[in-house]
Structure formats: structure tokens, C-alpha cells
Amino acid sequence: MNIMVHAPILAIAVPLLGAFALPLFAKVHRNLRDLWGAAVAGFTAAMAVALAVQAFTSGIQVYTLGAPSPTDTVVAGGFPIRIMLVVDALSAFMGLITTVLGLASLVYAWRFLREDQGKTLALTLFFLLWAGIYGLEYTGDMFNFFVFLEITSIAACALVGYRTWESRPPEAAFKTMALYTLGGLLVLLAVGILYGEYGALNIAYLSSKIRGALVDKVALGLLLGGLLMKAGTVPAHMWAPDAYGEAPAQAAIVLVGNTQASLYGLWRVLFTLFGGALFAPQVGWLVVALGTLTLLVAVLMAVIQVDLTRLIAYGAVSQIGYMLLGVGVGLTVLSGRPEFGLVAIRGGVFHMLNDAATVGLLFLAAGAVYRAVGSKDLRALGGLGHDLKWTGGFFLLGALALAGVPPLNGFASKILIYQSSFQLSPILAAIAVLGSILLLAVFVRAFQGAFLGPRLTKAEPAPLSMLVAMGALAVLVIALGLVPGFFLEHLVNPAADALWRGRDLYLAAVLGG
């Protein structure tokens, strides 16, 4: 049996496996339980990196559950009838970036994690939360994809709230979970809407169904505002200050992936599933004006944070601006397809992956200051350069990357965000340049206030551990930001073609034709 051609349901079923199995594990010695999540974190980082080679090589991988074949596209009646899961360029994009943020989480809750903290729930939350994702980013089904943007609900607002033994924990988790709740039954109800006029759930039959009527534009705006909502934009953008900034480091940075998978479907949704029909600049322009709106609001409140983890939660919030900001640009020409829309696009797919990394190392070094020395309160901190050198170096390496400062991976992105939206308005590029000025300023301020002057209290260095997960994100950030054409030619650029004039090819691997 080629194990290969599984690899899409295996991304899935593994860390699902592995969530419900390594509390069994754990009972039994933790050096096993830690043993068997190692074991499944390389088998679906493995089966992740397969997928997208052969994504990226051979086209759009189609996998069929139930068929005879798993690479068949089962029709009858002229519709799929199976669970699909369809994984194209963009979906590889997004997988690895999920790869990379869950191998640095686990690498990193090994020794930041205590056993007497719930450290065996983390992980199984971990994993879940994982599935949840990849599954995400994979279905071709839209009530697969409600079903697994369920599970990411439920996986991260665990993950944020389990430690009840604090206060500001669980009050993070229930807002978090109010919100989720809320966008969850708008996408559900679009799902119903969909399957009601149209009789089928599979995104590629409705994509070709769909001509722009009425009941499709309900639809669209239930699941705009559902995901939206999940993705945390303004003015829906409440719970992710409060779940960044009390979730433990190494859920932190899943949870950029977990809000990365929503803005993917918000993508797969508008280029995708209404894209045959979808060519009203006005929907663009919405996007285009709440990314403009997020990446303002999220860094004017960063001004005033004076919590290391909320600081980055709202510059993480920022960042989901500039996405938004890039996409939306390609999405408002879409009709025309002028090449600066293209290029916008694939401003706005390099910054999930600059983000990622950069925001992940951010998390990372603020986890590891709390835990040298229990608190987070910059009017508490200082000095801490003196004893966390390693550390400080990553944090003020991530601050720069994040406020796009070259030559580092953010400004890499930034630069094709900033020329693509010039051309659609000076005002957007403007904003965006003020954006990155002010969170520059707000992340200096932090550093200093962390990290130089006298010492204030002895800090414990950061094991090997997490060191090494930092490590890995840090070299990430220099080699995307000192060789951003590699990345761009082999990973962006198909990821964002996959947007810009990749649907008829995905209705094709799916429908055939």
C-alpha cells in the first residue's frame, strides 16, 4: 500500500488518534506519553510536507472517502456524493505553516509545560486543536468544514481556559467561546442555506451552481461575518487580545495558526465558492477597509498595553490586518485582474507565513520571560537582558520582523502589501506604513523595558528546549526575510495563484472536465 496517497485523511486522523490516546499513555508512564506525541507530531509533519510536495508538483490532490479508489471523484446524479478532501497549492501553504507552528509548540511545552499544571491535557488539547486545523484546511465539503471549524472552537477555548487554578484564564476562555459560538452558527446557517437551495455540500458542485442570487449573497454574508468574527478583525477582534494574552506560550502560537486557518477559509469561501459569481468590487473593498481598520485599531491599542502578552496579542491582531489588507486588494480587481492585484495577493499569502513566524517567536520569548520570572507586567520588568540573552536577542529579532524593518521576513511582505494598495488608494498604503512606524515604537518601548537597564530580579535562563524551538522560528524569520525569491517561487506564488485564477482548475480536479 502506498501510504502516500493517504497522506490527506492521515494529517487529520493521526494527531486526532493521538489526542485521545495519550492521556491512556500518560497513565501509564509520562515518558511513553511523551514519547508516543513525539511519535505522532513526526508522522503528521511528515504526511503534512508530503501532501504539499506533491501539491506544489503535480497538481491538486483529490481524496475521496468511501470510494473503491481514494483518488476517484465519485459523481452521481451529477454532483459528488462522498466526503472529499481537496488539497491545492493553497492548502499545502497553509498545512505547512500548521506544521511549523505545531512542531515548534511541542518542541517547546516539553520542559515549558509542568507536569503538576495540567500538562498531559495541554498536549491532548494540543493535538486536537491540530486535527482541527489541518482538517480545516483540507475538506472539500462545507459541513465538514463547520464540523472542523467546531472542533478548533472547542480544542482552543479548552487551551486557553484549562488552568482554573488562575482567575483571568477561564474569563478569557468564555469570551473567546461567546464569540466563536456566535460565528460558528452564522457559517453553520449559511451551510443550511447553501445545502437547502442548492442540495449538496460539496464546495466545488456549489461553487458551479452559484450564480450570485439573493439567497447566495445571504449566504456569503453569514459566512463573512462568521469567519470574519473567528479570524478576529475589528470590529469582532475582543476575544483575542484576552486569548493570546492568557493562553500559555506554546497554545499561543497554535492559536495564531487556529485564527490563519479561519482567514483560509475566508479565502476559500470568496475565490472559491463565489467566485464564479463574486466580481462586485464592493466585497473587496469591505475586506480591503476592515483589514485597513484592524491593522489601526489593533496597533493604537498596543500603544497603551502595558502586558508583554497582550502587547503581542494586539500586534498579532495587526498583522491579521495587513492579510486582509493584501487580499482584499486583489479581490476588489479581481473582474479586471490587473498584475498589481496579483501581486497584492501574494503580499497578503507571504504575510500568513511571515506572521506566523514571527508572531510564534514573540509568544515564545514572552512565555519564557514569565517563567523566569512569573509576571508579564513591563512596569515589574527590566534588566532581563543580563540573565535571558537568548531570549532577548529573539524577542527584539521578532519585534523588528513584525514591524517590518529589512531585511527581515516582514518587511518582505510588507513591501508588495505596500506598492499593490498604493496603487488601489495612497490613503491604504499610507495607513499601512503608520501602522508598521507606530508598532516599531510600541515593540522598541518594550524591549527596553524588558529586556535593558539595571537588573531587577534574577531570571532563570530558558532551557535547551525552548531555546531551540525560538531557534528554529528565528532562523525562519532571517531566511524569509535574506531569501524571500526562494519562498516566493516555490511556495507563495502558487498559493496565491490558487486564489487569483485557480478555480476553474479546482472544479476541474473535482468535477472533472
Second form
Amino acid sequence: MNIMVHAPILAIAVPLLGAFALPLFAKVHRNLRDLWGAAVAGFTAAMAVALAVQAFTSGIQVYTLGAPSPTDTVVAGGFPIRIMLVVDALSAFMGLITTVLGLASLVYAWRFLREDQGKTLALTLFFLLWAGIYGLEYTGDMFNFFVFLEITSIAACALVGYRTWESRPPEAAFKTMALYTLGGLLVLLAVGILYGEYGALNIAYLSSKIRGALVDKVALGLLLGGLLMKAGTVPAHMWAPDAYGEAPAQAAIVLVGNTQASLYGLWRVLFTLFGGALFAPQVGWLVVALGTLTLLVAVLMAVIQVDLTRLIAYGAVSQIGYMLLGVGVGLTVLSGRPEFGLVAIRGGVFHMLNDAATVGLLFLAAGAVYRAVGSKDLRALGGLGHDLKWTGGFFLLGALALAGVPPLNGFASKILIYQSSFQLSPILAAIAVLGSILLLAVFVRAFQGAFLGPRLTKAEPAPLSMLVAMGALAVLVIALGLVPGFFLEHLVNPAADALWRGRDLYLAAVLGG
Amino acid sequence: MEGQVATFLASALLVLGLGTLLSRRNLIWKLLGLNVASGGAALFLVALGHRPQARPPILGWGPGPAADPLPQALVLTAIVIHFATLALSLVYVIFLTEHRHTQDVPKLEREEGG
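The form predicted in complex with the partner chain is what I want next, because the block you gave corresponds to the form predicted on its own; please supply it.
The complete assembly is shown below, putting the previous chain first.
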């Protein structure tokens, strides 16, 4: 048996099995549990990376579940009846982001989580969330998409409310759960409408049938609403700072991946399912407007935060705005296909990778602060730089990258977004630049408040595993900023092309011909 | 006919549920509203499988049209998912009640500010 043929399903099934087997191994011995977790994570990451290599070198990978051969996509008559996993360059790109975040989270969690605070259960939920995110990114079936969306919702909310012995996490988890459920409900209704109209759930098949009737518009509206809600864009952003703020650090960075997977779902719906050009200018402008609004509101809210993780959370929400802005600009001009549309999509897609590294690094650094002194209130923190030298350095690096200071990675993708949105409307670029400047001010103030000044309390330095996880993300931040051309050429450009003009290839890979 | 009635009922349940979710101030009421709305969505999916004069989709039940079995399979999955989300949300209501001794949203928010 050639294992690589089955890589798409293995990347989902193995962490799923790994999650539910983990507590059993923990019953035997802790070391066995850690060994099992490491083996599952290593195998999953290997599958995701190998799959990405395949997708980037030899085109779209299709895997049909339950068929005699994984590539038997359609039955006689050209109709796809089975559930399918379809991995194009964009899915593979998202899979790589998920892999990086997942591995960083796991390495960090090894020493960050405490045994007496339910480490086993947190790891179980992590693997469940990880499997769900891979599923969201690889699936080629609308109902399957809904199921994975709900798997990630449940696992993510359980992680947000993980510290049940404190009073705020359950509240954040409840809020998040209610909004996720509402978003999932909208997606389910849209799936039902599409199935009622076209009698199929396969994304490629639906895409080949959708012509822009009224029901299609209703379905598009419901999908947009549901996915934007889950991605935490204004005006449905209230859950995001609570969720990011209260989740333990190792979970917060996987939540970033979860949010990005919802955004990926949005791109997939807009560009592949609804064929991009169908409603492009109006929906594109809507996405641009929401993106601009999101980044503006989030940055302004960040200014008044006094809680370190909530401050980073608003920073994370603002970055979602930049991604929406970039890809939205591309969608707006999709029908004419001018050069700057592709640049905009590249910027938006590249920013997803940069956001994962930067925001991930900031959340991990904030987690190290919380672990060291048991507080994340900026009014009470100060002088931590004396004891937490590495953590302080990582935080400063992440803050500068988030604000888009050259030569770090945030600048590399933001410059693409600035340039291209300027060509659509100079006001958009002005708002985007203004947002970055405000972010810089906010985060420098936070760094100064938490790490500089006289030593207030004795803080215990972060253990090695946490430093390794932060160091890995920091190296990524620097590497992405120093040689953006390399990453653009090999990872981002193929992924952006999959959105820009990859719909026909996607349909051909699934439906044949 | 039955299909239209079911679709109408489903829409009514959705509106009722979402209205409750938005208007009520108590967390338990909000969850009830969400659950009623999920029920509406499930009914909507089942109604999609309706065919005029159709029988249940069971092999060997004679000729003639049969209802579409796929939405029923989908609904089973959706019901299980909604059960899981409801259960998890209720757990958080229990924890919140233990910590804050209230399930009233305005009260919870006031305490947060103060």
C-alpha cells in the first residue's frame, strides 16, 4: 500500500484517533501518553507536509472516501456521490500553517500545562481541534465542512473555558460557544438550501451548477454571515477578545489557526463555490469594507486594553482585517483581473502565514508572563525584563512584526496589501497604514509596561520547552521577513493563484475533463 | 403540501428560536432559543427530502416515488452536533452560576465593569 495516496485522510484521522486514545494511554503512564502524543503529532505533521509537497509539485490532490480507488471521483454520468477531500495549493498552504501552529503549541504545552490542572484533557482537546482544522482545510464537501466547523467549535470552546476554576473563562467560553453555534446554524441552513436546489453537497459540483439565482444569493449571504462570525470580524467580534484572552496560551495559538481556517472557508466559498466573478464587485466591496472596519475597530479597542492577553487578542482581530482587506481587494477586481488584484490576494494570503507566526509568538510570550507571575494585568506588571530576558525579546520581536516594521515579516505582506489597496482606493491604504502605526504605539507601550522599569517581583524564567516553541516561531518571523521572496515564490504565489484563477482546475480535478 | 407545511414550521421555529436568543436576558433562555432554532434547521433539512406522494426510503417497499434519504442522514449528524454544543454550553452555565451566582446577562456584565 502506498501510504502517500492516503495522506489527506490520514492527516485528519490520525489526530482524531490520537485525541481519543490519549486519555487511555495516560491511564497507563504519563510518559506513554507523551510518547503517544509526540508520535501522533509527528506523523500528522509529516502527512501534512508531504501532502503540501505533492500539491505544490504535481497539482490538486483528490481523495474519494469509500471509492474502489481514491481517485474515482465520479460515478457514471459525471455525478460525485461520495465524500471527497480536495487539496489544492491553498488548502496545502493552510495545512502548513496549521502544522506549524500545532507543533509549536504542543512543544510549548509540554512544560506550560500542569498535571494537576488536567494536562491530559487539554492535550486531548488540542488534538481534536487540530484534526478539525485539517478537516476544514482539506474537505471538498459542504456538509463535511459544516461537521468539521462544529468539531473545531466544540474543541475550541472547551479549550477557551479550560480554566473552569476561574470566573472569567466559563463566561468567555459561553459567549464563544453561542456565537459559534449561531454561525454553524447559518452555515447548515445554507448547506440545506444548496442541497435542496442542486441535490448535491460536493463543492466542485455545486460550483458548476450555481448561476446566481435568488436562492444562491440567500445561501451566499448565510455562508458569509456564518463564516465571518466564526472568523471574528466586526460586528461579530465580541467573542474573540474574550476567547483569546481567557484561553491558555497553548490553546490561543491554535485558536488563531482555527480562525484562519474559517477565513479559508470564506475564500473557498467566495472564489470556488460561487465562482468569484459571479457576485464579485459587490461582495468584494463588502469584504473590503468589513476588513477595513475590523482593523480600525480592533486597533482602537486595543488602545484602551489593560489586560495583556486581551490586548494581543485585539491585535489578532485587527490582523484578520488586513487579510480581509487584501483578499477583498482581489475579489473586487476579479472580473477585470488587473495585475494589482493578484498582488492583493498574495498579500492577504501571505499575511495569514505571517499572522500565524507573529500573533502565535505574542500569545506564547504572554503565556510565559502569566506562568511566571500569575497575572496579565498591565497595571500590575513591570520590570519583567530582568528575569524573563528571552520572553521579553520574543515579545518585542512579535510586537514589531505585528505592527509591520521592516525588515520583519509583517511588513513583507502588509506592503503588498498597502500597494494594491492604494490602487483600488487611497483611503483604504491610508486606514491600513494608520492601523499599523497605532498598533506599534499600543504594543510598544505594552512592552514597556510589562518588561521595562524596576523589578517588581521575582519571576521564574520560562522552561526550555516553552522557549524552544517561542524560538521556532521567532526564527520564522525573522526568516519570513528577511527572505520573503523565497516564501512568496514557493508557497504564497501558488496558493494565491489557486484563488485568482484556480477554480477551473479545481472543478476539473473533481469532475474530470 | 406536507413539504410546504414542514418548511413553514421550520422557518417559524428558526424565527422563534433566534428571537428568543436575542431578546432574553437569561443564559438558560438563550440556550433554549438556540436549541429551538437548531430544531428548526433540522426540520428544514428533513423537509428538503420530501417528495409528493412519497413513501419512506426503504428498499423493497414497492414502486413509486420515495423520499430522499440523504437529508435524514445529515439531520442525524446535525442533531448529535447540536446536542454536544448544548451540553457543553450548559456546563459553562453551571460553572458561571457557581462563580457568579447569576445567569442574568446584564448583571454579569455590570459585575465585570465594577
